[in-house]
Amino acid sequence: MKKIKVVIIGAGFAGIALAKGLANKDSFEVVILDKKNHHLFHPLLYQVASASLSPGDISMPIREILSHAKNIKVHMQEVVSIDKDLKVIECKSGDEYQYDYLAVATGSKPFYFGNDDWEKSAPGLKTLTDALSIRDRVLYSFEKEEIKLNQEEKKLNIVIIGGGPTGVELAGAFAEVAYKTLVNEYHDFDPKLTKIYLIEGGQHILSSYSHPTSEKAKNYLEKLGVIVLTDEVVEEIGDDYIKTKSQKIESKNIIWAAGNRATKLISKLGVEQDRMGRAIVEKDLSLKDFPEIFILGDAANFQSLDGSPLPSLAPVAAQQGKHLAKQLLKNKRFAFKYLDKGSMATVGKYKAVLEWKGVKLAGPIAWLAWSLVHIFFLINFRNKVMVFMQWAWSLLSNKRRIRIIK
């Protein structure tokens, strides 16, 4: 009996969920293509950037995750093009793969709204490399301030652009680093002199949350010492400064968290896209006129019941991967329905905000829920244990052990 060839591009939440759903199903021959060899738990990536966790705490080799699946191959390849008519995938290495069904789950990348030259000075946070680079740059900045001879020149600004969950969590984490973790560790520089800015172009941070929840998060950040600037559109970014419509801030630590766009591979498909580069998909997650191609996760624009696209969240991607696996196993098409499990964001130690089906929580209870949910959804038992231990140490000691500069 001829096996059905399924190729999955991308081993994020959607790709891994789909692969697990097809694992050890004898009628399917599955290949995962990813330019990295590991799966990454993106929701905690900011904690690697802020020296709370190590890269290995939130990542795991793709092969290890799927080692039990005898019908799944993992190839470390970078896909450069897809021939939709011939059903052939071409990789940077020159290798080609044929498929009966194709799932594209390549995620997203930072989007600078036409100002791609800003990327050098204001990197985004999408990979472990990004996180380690940000961590090193910030920690090294404290070291440079310590050795300056002129006391009047000692100043350190950290600027985070974008008031979504990533920006809010980064701002809170760096505030704790500067105002708690590093206090009393420097002799000639007071880390409390550090200024941490969170800049949001809209009227409120966490714009997808209700106004009271947004204000609560802003209040938490300001109590931590973060300077929250709303309705401030970034106009220019240089190597050591950022300009908004009202002010200029000097900083060599600028982090972009203001928007994402689907990867270039989606553009190369030659299909209808939205302004964020996401492919417009049918109710079963397939492409119009190409029912054998499915787009999942951050790369897809799936219209919800109110006509708006589903948010770029890990639960959305994971549920889509599971849904596609069910469709392929049953050889039947049916509409994807997203089960909204709520939204949450942490704002420093013991503080978080949470919204779920009309329920709004803030403070320690929301923080505990956030912590438990994130530990639960980590990919394996080892990661759960390591993250729990790191968090416990940090809570008890106010220290962050992962402060090694490369």
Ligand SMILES: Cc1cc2nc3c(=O)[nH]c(=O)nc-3n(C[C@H](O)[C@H](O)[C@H](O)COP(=O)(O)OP(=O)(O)OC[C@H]3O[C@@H](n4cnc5c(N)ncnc54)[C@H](O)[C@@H]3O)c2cc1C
The other form holds:
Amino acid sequence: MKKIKVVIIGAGFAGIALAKGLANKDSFEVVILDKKNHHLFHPLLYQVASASLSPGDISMPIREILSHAKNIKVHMQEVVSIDKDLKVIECKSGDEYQYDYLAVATGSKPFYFGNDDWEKSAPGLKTLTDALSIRDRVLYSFEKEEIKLNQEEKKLNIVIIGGGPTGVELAGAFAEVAYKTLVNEYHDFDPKLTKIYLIEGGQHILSSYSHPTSEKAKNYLEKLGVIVLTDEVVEEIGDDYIKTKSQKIESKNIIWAAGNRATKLISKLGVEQDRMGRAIVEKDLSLKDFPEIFILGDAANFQSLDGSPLPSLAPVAAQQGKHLAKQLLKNKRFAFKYLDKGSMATVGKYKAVLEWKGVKLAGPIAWLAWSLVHIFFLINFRNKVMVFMQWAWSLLSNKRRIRIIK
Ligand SMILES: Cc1cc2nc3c(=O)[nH]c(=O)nc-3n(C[C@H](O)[C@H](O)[C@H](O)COP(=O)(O)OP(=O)(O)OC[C@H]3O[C@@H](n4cnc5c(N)ncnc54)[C@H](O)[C@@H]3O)c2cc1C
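Beyond the form predicted on its own, can we have the form predicted in complex with this ligand?
Starting with the chain above, the whole complex follows.
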């Protein structure tokens, strides 16, 4: 019997969930293409950037995750174009793949709202390479302050642009590094002099949360020593400064956490997109007029019941991947329904905020829930154990082991 060819582009949360759903289903011949060789657990990426965890703690080779699946091939390829009419995918290498069904799950990348030149001074946090380069840059800045001869010139600012969960978590983590971990380790620079800014263009940080939760997070950050500036739209970014409408802040450590956009591949598809570049999908996650092409996760705009698109979250992507696997296995179309698992963000050590179906929690209990959920959803047992041990050690000692500058 002729096998059904499924090509999955992207081995993130959506792609992996779909591949797992089709694993060892003999009527399907599956190829998963990714430009990287590993699956990455983004929710803990800020901990690699802030020297708590190692890259291997939050990533795993795609090949290993799917090693049990005899009908799935893993190819490290970057896809550059899709011919929807001929049902052919073209890769950067020149290789081509044909499909009966195609799932595009290529995620998103930092978006600079038309100011692409800001990227070199204010890189985003999306990949392990980004996290390691942020870690290097920040740690190196402390070293440079230590050896400056002129006391007057000793000044270290870390600026995080964007008060969403990533910005909040990064700001809290860097406050812990500067004001707790590094204290007493330098002779000629006091890390407590470091200023950590979190800059948000809107009225509140964590704007997708309720107002009281957002205020709680702001209070926690301020108690940690973070300077939270809201209603401050960034107007200019240079090599070592940022300018908002009211002030200029000098910094060689500027991190962009203010927005993401679907990857370029989606624009190249020539289908309807929203302002974040996401493809508008039908209720079964397929593209209008192309029922054999499905867009999943951060790359898709799936309208929820109230008309707003589902948020770009790992559970949305994973549930969509699972849903598509079910449709393909049953050879039937049915509408995707998102099961809301709530939102949570940490704010430094022992503090987090959490909202789930009207329940609002903040403080150590929310932090405990955050920790358990993240350990649970890490990709495999080894990573769970490693992360648990690293956390236990750094919580007890206030130290961060991964303070290596490359
Ligand atoms: C720093 C950070 C923190 C986050 N924290 C949270 C959190 O706490 N909770 C939460 O729910 N969500 C969080 N998210 C969001 C969550 O990670 C995303 O919603 C989720 O990863 C989307 O899954 P995906 O499968 O659509 O894409 P991704 O997981 O991004 O995977 C996309 C894959 O496609 C590959 N790819 C891209 N382009 C190509 C191409 N042209 N050819 C081949 N391969 C390609 C990439 O290499 C990647 O492996 C966070 C995101 C970031 C960046």
